[in-house]
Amino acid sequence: MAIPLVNLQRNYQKYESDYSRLLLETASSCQFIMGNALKQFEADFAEYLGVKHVLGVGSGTDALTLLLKAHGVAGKTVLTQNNTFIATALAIGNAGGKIALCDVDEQTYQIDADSYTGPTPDVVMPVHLYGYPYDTEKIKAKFGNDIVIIEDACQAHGSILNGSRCGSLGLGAGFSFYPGKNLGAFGDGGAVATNDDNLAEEIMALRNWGGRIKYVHDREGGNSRLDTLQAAILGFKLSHLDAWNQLRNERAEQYRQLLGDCQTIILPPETPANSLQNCHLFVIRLKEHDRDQVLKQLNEQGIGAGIHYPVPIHLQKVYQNMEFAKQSFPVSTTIAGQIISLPMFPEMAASETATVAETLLAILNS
């Protein structure tokens, strides 16, 4: 029997009376633009993290990018690491800054501030990568203390670190729901999180035509805002995402305990104390193998595997004429020809972990 990257089903299945339920309350109410379950996602999600304010908007890009936008980054150097998907850095330029890119830390692929030379940027964007809790104090120790952070938290629902969640640890921080998140929705969306009342004032305004009153606009806006039919579903989900987090830690420790025999294999690191990682995805690193053929084999064999991120922010096209694609990041261009995701979804049975493991060893000792 195959078995997927994620699997979705199996969550709608288990909890399809519910979805039912608030599918049709929200239909019933015709509450679909800015309604009550939006305020209450936004409360709930806002107490969780720890936060004072949290606005639903229509994709973690768009999360980005108006975080961005209402801090004022325009004409000013936003730094964020090299083996990101593309949304963090094209956040960066619709919002008018300046990308600039450093290299990774090879043992957790997380952003390296001291690989950086350049000048000193205006803003610091890391990424909790599939979920690892990133240490913003390394940024500080690099720049200084009044650095501003931004935090890419669009894989890190849930994640914790020093007891703080991921979300709560800079001047903001924007999040994806995506349907294949740990907390995703059934459709695309989004959300800011922030301490800050002037950043979340400017970005109610801007995700809403550039107004607070209808038909009254302050400044250029967009219409980005989360359906209220997505923020009940998420509202629900989110109640449960702590204890989905548990499972997919179990199947994390699962694969650890099959793979960590294996010499061939560099493991995800593991979390620091008084940490959470929410294991968006479980990756590896394949030292002394052809990756390419052993995704392929694994996928013949109905391992859905696959590679976050194949391709390195300098080397895509629609950067070629930038400063930075004349760099060189040694250390997440060699990450991208080396890497795995293997299936990881808290629904994940312990055989089917099993079989992930087994499958993969064999194709390593053939």
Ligand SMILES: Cc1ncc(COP(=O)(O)O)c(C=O)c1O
The other form holds:
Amino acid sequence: MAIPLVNLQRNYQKYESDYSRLLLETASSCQFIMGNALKQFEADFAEYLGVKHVLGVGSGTDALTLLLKAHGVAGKTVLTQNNTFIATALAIGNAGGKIALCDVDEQTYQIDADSYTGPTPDVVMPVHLYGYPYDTEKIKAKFGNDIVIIEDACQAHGSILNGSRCGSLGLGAGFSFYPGKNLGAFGDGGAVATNDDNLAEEIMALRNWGGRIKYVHDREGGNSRLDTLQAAILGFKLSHLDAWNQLRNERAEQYRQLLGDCQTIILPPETPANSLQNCHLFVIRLKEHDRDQVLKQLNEQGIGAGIHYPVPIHLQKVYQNMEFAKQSFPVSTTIAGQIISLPMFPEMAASETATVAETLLAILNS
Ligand SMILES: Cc1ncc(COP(=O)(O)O)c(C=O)c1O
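Now show me the form predicted in complex with the ligand, since the one above was the form predicted on its own.
Next comes the full complex, this chain leading.
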């Protein structure tokens, strides 16, 4: 039996009657835009994160773009990491900012601000990559307490750093509700989280054609609201998020037990003390094998392993004329050629995790 990287069908089938009821109830209200289910979800997610404001928007990319725009990064430098999904970097450019990149820590794969040698950036945007709770204090230690931090929390729903939820650690955070995320919608969706009243006010205008009052537009905005139908589904899923993250962590622990003795596999970093990783992705590293061959063999044997991400940002074609494309980022570049993401989703059976581990070990030992 094939084991995909992520299986959304199982979740859908298990909760189908709840989803059907919610969709029909919400649709019958005909409040398709900015309806009550959206307001309720924004309030619930804000409470869950421990922030004052959550604002639903069209996608994670929009959440980051609107945050940066609202803060006013036009012409300013925003530092992020070289090993992330392309949307992190695109959001900076979309908001008119200048992208600066830095390498990542070899143990945690998270941003390594100490490796950055350029002028102090105006904003730093770390990514809690794979759901690992990155410690934003490290950025303050490097650039000072006043440095503006905007979290890319698109993979970090439910993760906790030292008792605080990821998404509540900086000036603002962007979340994605892409269907495969730990909190995933039935389509695209995203949210901004912030404690800052002015920033929230600005984003409410920017997501609504530049004004909060109908036909009054005081700045250039766009159209990026989270659909009421999506919010109804997300509200339901939010009440299960911690339990689903716990199931992911059980599978992660099983992978650790089964693969821990293999000398050529580097397991993901352990979660820091007083913290929680949501295990969005379980990413191992192979230093002594041909990663692409191993991945090919896994895929041929029905294991839906993947790579997050195969091409670092500075090597993406879109950025080939940028200054940073000429820099070298040795850690992120090396890691990109060695990592494999193993199947991971809450409904994954223990027997499936065992099959993935067995298949992988057989390939590595062959
Ligand atoms: C780290 C990261 N940033 C940004 C995004 C963009 O989110 P979206 O696909 O909702 O636009 C994603 C997810 O796709 C992501 O994983």
